[in-house]
Amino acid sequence: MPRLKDPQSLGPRWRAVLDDCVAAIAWSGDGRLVAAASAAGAVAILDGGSGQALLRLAGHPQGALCLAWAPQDRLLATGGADGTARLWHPTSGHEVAALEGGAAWVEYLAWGDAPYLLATAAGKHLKLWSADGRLLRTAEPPHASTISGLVWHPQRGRFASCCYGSVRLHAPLKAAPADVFEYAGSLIALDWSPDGRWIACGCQDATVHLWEVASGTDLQMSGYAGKVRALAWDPTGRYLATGGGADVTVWDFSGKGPAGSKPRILSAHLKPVSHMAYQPQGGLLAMGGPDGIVSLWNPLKPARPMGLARPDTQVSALSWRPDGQHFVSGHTNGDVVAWSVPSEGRGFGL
């Protein structure tokens, strides 16, 4: 049998350094800027081509936790341990508004498109805001426990949240949930397939639970080594990558779906993978975790990673540039590193 080709070394395109652990990171929609939030509270706006620091936003006094670009990059929203979400002009650094989340920490943010609406989650409280910072409504009743996931599906004009025991679907014009999917367990990760068909949750009990949105039919994948905190859908909604251990499993949802099938297994990490992200317009999958390894895969060829790097500092965030030619990783020592896709992966698509 011929020897498998070793993976290419991922080459850093540029590197920047924050003053603390990178809590969240995201490319702007036009690919020109990278926003990176520090656990110490500040938020850096970096040049996407060079990593040069362009702005330093004051952020959140007790620490920044999350961030999200508004559609067309008009605003940057950040959430923090001061109980607020804040809106910023990303080019001037001007703070547009401070939004009271309703609990000590604002841990999740999600923007909707046309009109531009921002959903925030803090503790048990879910709120919806206009782009100028006006509170439009508070979801009622409050969640039964701390909200552990929030995602907007712009094609469906709805957003979803999860907590212990349930997933709620929300229509922007209604305070009460439009639908509720129940599960007797702790849901700790949430993602909605790009085609709108499936909602997936990673669970504390080492399972992945899914609902088909239209019918409410649910299914479950089990056998993971530990709690499942990392989920990632490919841009078509056909493949779902799931963490829960050092190996990542990729399930095929085409045809009759994954029931009774065997997933592809991606093995390169030494500790449970904590962060994964699919290429926005292709089939490549980037991942990283506490072992200090960053890997890049074509999951349809799972024998080996396409590229591998060992920064030797724990990965705390990942984000792809919208054109899919680069991705960035954030690390617990404050490093922000942009990685170029190896030549064999450029132009790769599904």
Contents of the next structure:
Amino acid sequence: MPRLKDPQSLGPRWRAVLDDCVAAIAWSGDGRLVAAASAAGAVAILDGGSGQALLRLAGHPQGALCLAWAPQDRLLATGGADGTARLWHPTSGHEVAALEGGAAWVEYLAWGDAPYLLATAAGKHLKLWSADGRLLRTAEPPHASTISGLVWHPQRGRFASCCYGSVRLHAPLKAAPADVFEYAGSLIALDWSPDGRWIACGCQDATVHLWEVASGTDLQMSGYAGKVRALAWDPTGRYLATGGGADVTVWDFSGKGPAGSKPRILSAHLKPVSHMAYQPQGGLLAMGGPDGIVSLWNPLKPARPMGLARPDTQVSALSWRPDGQHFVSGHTNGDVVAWSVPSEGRGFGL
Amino acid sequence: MENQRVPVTVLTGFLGSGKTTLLNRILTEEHGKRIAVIENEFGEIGIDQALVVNAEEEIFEMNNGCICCTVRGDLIRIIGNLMRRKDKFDHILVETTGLADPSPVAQTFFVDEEMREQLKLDGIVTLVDALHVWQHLEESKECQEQIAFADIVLLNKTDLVTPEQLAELERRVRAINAMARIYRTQNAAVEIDRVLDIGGFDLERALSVKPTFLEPEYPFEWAGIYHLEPDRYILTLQDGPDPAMALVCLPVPDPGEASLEASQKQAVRLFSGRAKLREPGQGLTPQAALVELQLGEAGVKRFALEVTEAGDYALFTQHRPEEFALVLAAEGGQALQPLVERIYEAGHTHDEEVTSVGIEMPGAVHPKKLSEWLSRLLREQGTDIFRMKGILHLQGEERRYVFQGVHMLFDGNPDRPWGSKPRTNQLVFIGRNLDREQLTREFAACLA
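Which structure goes with the form predicted in complex with its partner chain, now that we have seen the form predicted alone?
Below: every chain and molecule of the assembly, starting with the one above.
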């Protein structure tokens, strides 16, 4: 067997530094700005092309936990350990509103685009807010335990949230959940397939649990080395990449689906992958974790990564530029690094 | 890697036992440690510090239904978040609610691989309200379990009870948990070093506090040291509750505590051997032998003790002397008083449900036999075994093998080399319905 060459090094396009661990990071919809929240609480607005710091928002006194850009980048929402979500004007830095999440930590945020509103998750409470900060609804009843995932599905027009024991679907303007899927386990990661068909959850008990949204039938993937903290659907909804160990497992949902099929295994990391994101357009997959490795894959060619870098500081956040040309990683030492996608073929050197 | 793991201390104790007082001390006293505190949902600390987090207990059972995989989901989430800023603190302290079962919180640091890699359970500290604990012990299994899980027990509010009540409480706590270090406190005033960074893993340090705790309950209830000149002495006994009483009389170098400790070990061995029977009127001499006085007949019974050399002599009796109004006197003389005496608690006189079993045994352990035994034991009795700890001499291993476990979960590693120290095995089990003889026999079968 020919010896595989080392994967091509990923080259950093630019770097920036925050004052503490990067708690959350997101590229704006137009690709011009990167918002990066620090675990110490401040939020930096960086130039997406150069990494230059444009604005420093006061953020959250007890530390920031999450952030999300509003549709058309009209606002930036941040959540923190001060129990609030805050809305910021992204170019002036003006604070538009501070919203009481209902518990000590606001851990998840998601914007809906039709209608245009914000969902916040804090403790057991899911709240829905208008873009100017008015409380529209509090989901009832409260979740059974602390909410551990929140996403918006634009085609389905629903928020999905998860906690220990269940996944809930919420219509934007209703208090009661539109649907509930149950599983007696601790759900710690959530993603809804872009085609709307499947909701996938990573579980503490080293499994991945899936529900077919239309029918509510569920299926489970087991055999993971540990808890599954990271999972990601590709933009078509055909492939689901799952963490749960140093190796990432990619399942194919076409045809008869994943049951009984053999997944692709992406093997380059030394510790369980904690962050993973598919390229918004195209099929590439970026990932990182506590081993301080950032890698980029074409999962259809699983033999080795397209590119790999070893910043030697744990990856704590990951986000793609919407055009898929670059992605950015945040690290526990405060580093923010933007990476370019190597042109396909170059560096394979076969 | 081991040294980079952040130590975690778990603080348990019923409402009113003084947890908040202790937490406030830890947060305000100058001790040079930076401590992140996760207080319970009813916590009373003002949360104006970034590293104090209020947590609502969320107990997550795993889908397989195994009780031992039950963890605190909230801790995994919160500590996961805290660990991103681990340069900001050196230690994590987790306060549980008063009625908390300590298993899920302890198990969290074994079950979740991320927790296990980044953190180590330094110790479980249980506060006990010296006045009200009796009622809790009777009414709640959680109270017993909190004591059983502890590495450190603080008997707090000692000013509210008499010294006798306190001594009785300490014996009760000791009967549940032979491994814990016990401190008596008022207003939870204890040196911080005694509760944080104790190295809960290090059984040796626990041993250094009470080196004999591994021994089973003593086969004798009383010992005294007398100074005796060469003479003929008479042991006089009245009618008592038993038809016979075993005793050992040994020469000792001096009437000090150390001599008593040394001779007590010898006496334990002698008591396990065969006794020479003595009828009233017969004599005995001080020597390394077990003697059983026959007390079946009614009335006063006398036994002669012949002493040929002046010196100090230790007397160990199976029962308390007052049960037989035992008197030692020179023939025709006054009753002698011992220079020192000690009363031994019989370990199981009042059938405690939760107990400790210690095993100390020399010999090299066969790793495969040990692992098979432990897996079977934990599979069959894991729910009853709250904690276990041990230092073992594994065959072919130059380093000490140190382990601890919570229910069915087990964490063990070789640590430092034995060096010139005698290689031996020490294990402690704490739990319900433990069978000391069975555990000892089964462990002995694991020796190579």
